[in-house]
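First, one chain by itself: the form predicted alone, in structure tokens.
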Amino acid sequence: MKKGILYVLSGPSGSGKTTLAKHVVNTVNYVDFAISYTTRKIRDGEKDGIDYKFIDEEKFRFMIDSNQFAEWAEVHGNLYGTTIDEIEKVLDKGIDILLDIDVQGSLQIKTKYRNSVHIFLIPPDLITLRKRLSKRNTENSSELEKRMEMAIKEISRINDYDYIIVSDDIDKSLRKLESIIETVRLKTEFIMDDIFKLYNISNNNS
């Protein structure tokens, strides 16, 4: 069976990447959302095993030492990571998978999965980003400034990504992300085997 395609969606905190990722899973066929592990505290409205798998630092460190993560990073004092098993069990079914991870994790994935597709979601400007972060009421003023500083550093790495989406409107951003997914699926490297099988042609390059 042909393996699925691995998509990575990154962006600063407050860019709306998690919301966008969930929308795509509900609107695009054969796309699943990988659930990451984290040591941060659960927020109001979140559910364990749906938004994240919430674990303590000791267990997370054990998973690092036992090489269970395809990617992991420490962000704002909390640990986040996606396991190899979580990714492979989806890809092996021929289903595409979407990772909602930060820049550090994206670079790790790019090293391990050469055919992965990397998309960066960027707010229209820093004023909008600050408003979005303030509206969440999850950080004090000091933490907010740290997130703004981190956003600048993350945005400076956009040259490591294949596509960029300016997240000025959720509906527009969703259409752009859907378009990227459909375009990638038409790339020769991903559709070639299906075409050869359809026309009963042997793939001499495989």
The other form holds:
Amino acid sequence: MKKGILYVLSGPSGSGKTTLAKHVVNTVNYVDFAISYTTRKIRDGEKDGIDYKFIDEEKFRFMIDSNQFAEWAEVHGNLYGTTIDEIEKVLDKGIDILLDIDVQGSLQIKTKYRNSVHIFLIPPDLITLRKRLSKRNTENSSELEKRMEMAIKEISRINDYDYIIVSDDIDKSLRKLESIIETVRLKTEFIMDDIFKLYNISNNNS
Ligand code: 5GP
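Since the one above is the form predicted alone, can you give the form predicted together with guanosine-5'-monophosphate too?
Okay, now the whole complex, with that chain kicking things off.
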């Protein structure tokens, strides 16, 4: 069976990427959202196994050592990772998978999954970035400055991404993400095998 396509969505925290990722799973057929493992504390309103799989550092380190992660990274002092199993079981069903991960994880995925598609969600300007970051998890100003610095570092890596969505409005961003997914699905590399099968052509190039 034809494998699904792997999409990575990155962007500074507060860019709305988690909301967007969860929306698109409902609006586009055959896309699933990968649930990451993390050592960070569960926030109010989050559910274990739905938002993340919350585990302790010892278990996370064991999973690193036993090569269970397709990618993992330390973000804001916590560990986050996506397992190979989580990705493969979806792709093997012919369903696309969307990973909401940081730039370090995105690079690891790029080297492991040659056909993966990388999308960066970016706030429209510095002022909006600061506003969005200060809304989230930022109790003091030095923490906010740290997150600003980190966000700028992340934005400086957009060259490693295939598509950029400027996130001024959630509905517009959702439409852009939907159209990226629909366009990528039309790429020759992803539909070629189906066409060859349909016309009984043996694929000598693969
Ligand atoms: P939060 O704790 O606010 O949900 O996420 C913090 C950051 O960690 C976000 O940038 C998010 O994209 C990133 N993140 C979430 N899951 C993963 C993961 O599995 N791997 C990596 N590398 N980053 C992740």
